[in-house]
Partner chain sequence: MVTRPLRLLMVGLLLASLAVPVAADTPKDTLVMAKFIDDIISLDPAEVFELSGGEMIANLYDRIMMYEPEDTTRLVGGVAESWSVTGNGRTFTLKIRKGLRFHSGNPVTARDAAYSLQRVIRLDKTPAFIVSQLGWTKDNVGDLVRAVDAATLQLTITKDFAPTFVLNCLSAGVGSVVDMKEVQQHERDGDLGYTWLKTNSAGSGPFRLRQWKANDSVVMEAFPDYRHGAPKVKRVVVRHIAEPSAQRLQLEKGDIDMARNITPDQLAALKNNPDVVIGTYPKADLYYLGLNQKHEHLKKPKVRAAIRWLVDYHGMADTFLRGQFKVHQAFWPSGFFAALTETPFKLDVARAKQLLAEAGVPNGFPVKLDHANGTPFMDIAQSIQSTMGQAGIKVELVPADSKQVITKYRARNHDIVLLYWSPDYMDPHSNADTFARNPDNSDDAKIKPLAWRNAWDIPGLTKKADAAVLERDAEKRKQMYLELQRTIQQDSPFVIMFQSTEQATTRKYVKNFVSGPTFDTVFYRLVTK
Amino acid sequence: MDVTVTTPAGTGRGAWPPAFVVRVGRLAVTIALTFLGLLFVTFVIGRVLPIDPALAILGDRALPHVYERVRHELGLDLPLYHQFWNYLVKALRGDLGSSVLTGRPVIADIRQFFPATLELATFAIVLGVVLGVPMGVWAAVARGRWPDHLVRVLVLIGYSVPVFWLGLVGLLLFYARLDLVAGPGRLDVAYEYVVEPWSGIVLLDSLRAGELRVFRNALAHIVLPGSILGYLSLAYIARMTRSFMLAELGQEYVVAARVKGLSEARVIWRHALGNVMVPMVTVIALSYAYLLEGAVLTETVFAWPGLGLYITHSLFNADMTAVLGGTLIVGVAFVGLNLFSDVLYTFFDPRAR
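What is the structure of this single chain, taken in the form predicted together with the partner chain?
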C-alpha cells in the first residue's frame, strides 16, 4: 500500500519555499513596515509642529510672492499624504533630498555629522562595556557588601544626574581647573585641516595618516564627553549585568561547578558570565543604538558636531527632509544592531541556532 506523507507547507525538508526563505521574507517585511512607520510618524510630527518651514528658510521679511514660490517648491501646497508619498518615492530611489535650509544634500550632511557621533558613541560603549560588565559582576558576587553598595550608588548617580550638568561640571573640573583634558570641539584649531578626512572619524583618520599629535589632541578632546556618555551606558550595563548575574549565581549548575572543585574565578567569569552574555548582548546593542542616535545635550555642551545636534536643529527649523534623513539613519542603526545582536545570540546560545 502506498502511503503518502504530507508535511505542512514550509516546515519540512524540501518544502517550498524553504524555511530559511520564509524567515528572511518575514524579516524583510517587518523591517520595511518598521521603516515606513518610523518615517510616517516623523513626517507627521514635523508637519504638526507650529513652525512654518517656508518661514524658516526665508526669514520674516520676504515678499509675498517669494514666500508663495518657496511654499510651492517645498510642496507645502499639496495634501499631506501626497507630500509623504513624494518623499517616499524619492527615498526608495536612494535620494534623501536636500536640506530645506542649507540646500545641501542630506546624505552629504549625514556623511559629515554621523562619523562624529559614531566616534563618540563607540568610545562610550567600549568604556561602558569594559568597565560596566566587570562592575556588575563584582557587585553581584559581593552582594550586600560594600562593593555592591558602591556600584549601586555609582549606577544611581549615572541614572539620575542630568547629563548636561555632568558635562559642565566635568569641563569645569578636568578642563578648566585640572588641565587634564582639552575643551569643547573635536580638535584644537592648530590641528584642524592637518589630516585629510577619510572616514570622518578623527581618531582613525589621524592614525591612518600617521599624525600622532593630531591623534593625541583628538583623544584629549573625546576623553571627557566620551567618558560621560560611557558612564551613562556603564550605569545601565552594570545594573543589568548585576541582576542577570544574581539570577545566574543562584542556579544549581553553579553550585555543582563549585562542588566539583572548579576555581571561583572560573565559575564566575567562565560559566556564569558566559550564560549572562546571552541577554547582555541585546542590552549592549540597544545601549549602543541609543548612543548612535546622538546625545543632543552632550553634543551641545561639548560643541560636538554630531547627528543628534543636526536632527534637533533641523527639527526646530522645520527642515523635515533633514530630520527624516537623520531619522532613517538612526533607524538603520537600530535595526542593524538588533539583527547583529540576533546573530550574536545564536553564537552564544546554541539553542537559538
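Moving from the form predicted together with the partner chain to the form predicted alone:
Nothing else is written out below except the one chain.
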C-alpha cells in the first residue's frame, strides 16, 4: 500500500518562518531605520546651523593654533561621512558628547532633567484623559445642543490661545493675585534636598520616603503648569473623542442595542465608547509624546527644570551638543510611544492581530 505523508505548510525544512517572526523582524528593521533617521537628522542640524562648536568652547578670542587643535580633537576636520560614522558609533554606545554649559556628559544631564519633564507631561496627560474623554462623549451625545457648543468652544480656546500666554496669565491670577498655587520652580528652596532622589520624579520620591510636606509642596508647584498643559491635551482628546463617538453612535449595532432595551448609559459607555477607545489609544499616546516634546515654553515660563528648559538654555549658549542630544532623546521617546500605541492597538482590537 502506497502511503503518502503530507508535511504541513511551514513545518518542513526550508519553509518560510512563522508570521510572528516576520512581524518581529519587520518591527526591528523599522525601529533601526527610524533611529538611524533620527541620528542623521540631528547630525545634519548640527552641521547646518551657523554655530561652530570649537568657538562655543573657546570663545571668539582663541588663538588660531588652539582653535585648530580643538577642531581636530572634536573631529570637525574630518569628512562629513566620517563625522557621521563617529557620531553614530558614539550614540549607539550611549555617548552623546559633553555639554559646554554644564561641563558634564550630555547623557548625565538628560538623566537629571528628563524626569521633571516626564512628571509634568504625565500629570498633564492624566488630566487630559480623565476630563477630555467624558467631555468628548458628552458633546457627541448632546450634538447640536448647548453642551456640545460649550465643549467645542473650550476646545477651540485650547487650540487657539498660546501656551506661554496662558502660563503668564495663570501665574498672575492664581499665584500673584489669589495665592492659590506655588510659584515657578519645582520645589521651594526649603524642600530642595529633603528627599533623596530615587526616580527623579518628586511626587513619587516624596511619597516613597513618607515626606508628605514635600509631596504637598511639589503638588502645589505642578498644579498650574500641569493644568495648562493638561488643558491643551484635553482639547485634542475631547475633539477626537467627539469625532469618534459621532461615527460610532450612527452605527447599526448601537441601534440594535437600543432596540434590545439596553439602557442609554450602557449603550454609550459600554458599547460605543468601548469601540472608540481602540483608536483613542493612538490619540492618547501621540498626545503624550507631544507633551514630552512640546513642554519647552511651559517649562521656560514656570522655570521648570526639565529637558525643555535644558535645551533652551543650551541653545542660548550655543551648546549644540546638548541641544542635539536632548532632541535625539525626545525623538526616541516619540518613536517609542508610537510603537507602544501600535502594540496596545493590537491588544484592544483582536482584528488588528
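Residue numbers count along the first chain shown, from 1. Owing to the predicted nature of the structure, the values given are computational and were not obtained by experimental measurement. We call the rigid core the largest set of C-alpha positions that still match within 1.5 Å between the two forms.
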Core-aligned C-alpha movement of M320 between these two forms, 2 Å or more: yes
Did A32 shift 2 Å or more between these two forms, C-alpha, core superposed: no
Cα displacement of K260 between these two forms reaching 2 Å, rigid core superposed: no
